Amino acid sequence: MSKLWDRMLLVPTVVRLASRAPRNPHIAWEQYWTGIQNTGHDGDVLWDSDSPAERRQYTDLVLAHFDPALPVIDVGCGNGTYTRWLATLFPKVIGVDVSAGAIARATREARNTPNCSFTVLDATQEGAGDVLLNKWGPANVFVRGVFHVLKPNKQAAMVENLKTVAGTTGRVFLAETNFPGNSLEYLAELGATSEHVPGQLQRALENLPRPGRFGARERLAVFPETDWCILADGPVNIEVVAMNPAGHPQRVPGYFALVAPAGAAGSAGPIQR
């Protein structure tokens, strides 16, 4: 009872910090990046928490079924995390996001990894496929933490951006929150209580779209079986910063997936060297 008391108290602090969030998604993530002053797993950025331990679950899956002859491209890649660990796996590799402020930032702390570039794009946009595979070509896809904050309808529009670039021969892989409870005890296991909010986590309720969640039952319903093949998923854990005063790794339930366009070349399993 007392659990559910102190997030009761949480409502009327969320409300009010929630109120101030731009409603253009646009408008809201610039104004969000143009507000970051450090980034990595110390800084200001909630979901930056640059761990080895989380992207180690990722690491044999894009190996064994990202054809590197194809270049990666990072959606929603915000200051470009994701977009260095992969130019570490792979020759070339492209992050977009949709704000200019996260680009410039992006490119900024990559300048020592040249085999990687940076481009604003939204990729809910539609065309945004075609302007992708017209620029660089069919392409492997990265997503972490992008639908989760995305309505139902622009899923289905970046999915079917998705599925252009990635043609015959690509791959997509994502990675989403997926925590069980409601928005209050997600919360709540960040930090969050009715006298302090974490400032990382306030910084994201004052700017951003609210978030959901994103397992195989929201998958299924923008990536159907009709159109894409499911080459693997299951649950991970996405890490955060750490926002405990001991400054101990803090973990999400997560999920992942791996799919290829339905009828893609080798859409049965791991690429053929």
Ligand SMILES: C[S@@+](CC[C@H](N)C(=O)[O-])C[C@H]1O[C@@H](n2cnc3c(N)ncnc32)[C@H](O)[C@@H]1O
The other form holds:
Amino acid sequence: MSKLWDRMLLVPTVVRLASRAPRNPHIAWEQYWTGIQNTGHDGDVLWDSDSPAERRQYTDLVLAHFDPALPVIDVGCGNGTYTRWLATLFPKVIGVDVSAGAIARATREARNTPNCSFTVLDATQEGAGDVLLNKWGPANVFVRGVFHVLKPNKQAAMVENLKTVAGTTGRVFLAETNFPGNSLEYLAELGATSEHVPGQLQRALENLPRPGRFGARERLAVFPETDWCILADGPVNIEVVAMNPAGHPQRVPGYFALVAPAGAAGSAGPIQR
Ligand SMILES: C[S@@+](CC[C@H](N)C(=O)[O-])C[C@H]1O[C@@H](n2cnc3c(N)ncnc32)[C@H](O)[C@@H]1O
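Can you give me the structure for the form predicted together with the named molecule, which would complement the form predicted on its own we have just seen?
Now the full complex is given, and it begins with the chain already shown.
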């Protein structure tokens, strides 16, 4: 069967699975997280590859640009895999997520990591930035895989909050999937065929809002140059859990950016230690 034909045959399966997803994204995320049994590289969560190779792409960047005197806030932390990693690099890390189920799981998974804490928070809600600033003071922000699941107006609302949190000393690091093809090509790339959809992908399809891509163009639209200074950006590989029988790593083309609010102290480069 040709690739194109197989993709066409995938359409009814995708439509059937996606029609089950709740329309309200907050309900969708909660439903998703409360249904998760196992996390990590052989678990149920599509993006939770827990990959050292992916993290190696980020380590030097966050170490060079995040002032360690500030806390780090992992926005949309999910089960906290990246929050725990950040806690190996920085003294104080806080994970926030809109889903109470995700935060309960993240708290359990970090029970042996004393410098992590977690809070339920909608990062797109007006005033969320002030809530975080009042509690933790100015902070660095880490975001993996959240912008691409938000609608543009919600992305912009989240950025407003991040600006408040970063103040004049914090930096924002983001890493997002930026797959160049359409959604059917994306699903096929992850291993979906007309005959089989891998379990982790099926769970995402039947619960969650449809993801988009987030690259330099999308970043510029919500982090305008009048308000933000770009310190570094470029391509990265985002790793998802292995869904092929051989267990080989599966990478999705992604995009990272490191930004500072315009006019922030030293916003032209890495921090001076
Ligand atoms: C694709 S997952 C990425 C999770 C985590 N950053 C990681 O890389 O493992 C997206 C996460 O964003 C959270 N999320 C979605 N909308 C959010 C919002 N408005 N505020 C805070 N978290 C949100 C979801 O609950 C989910 O845990």
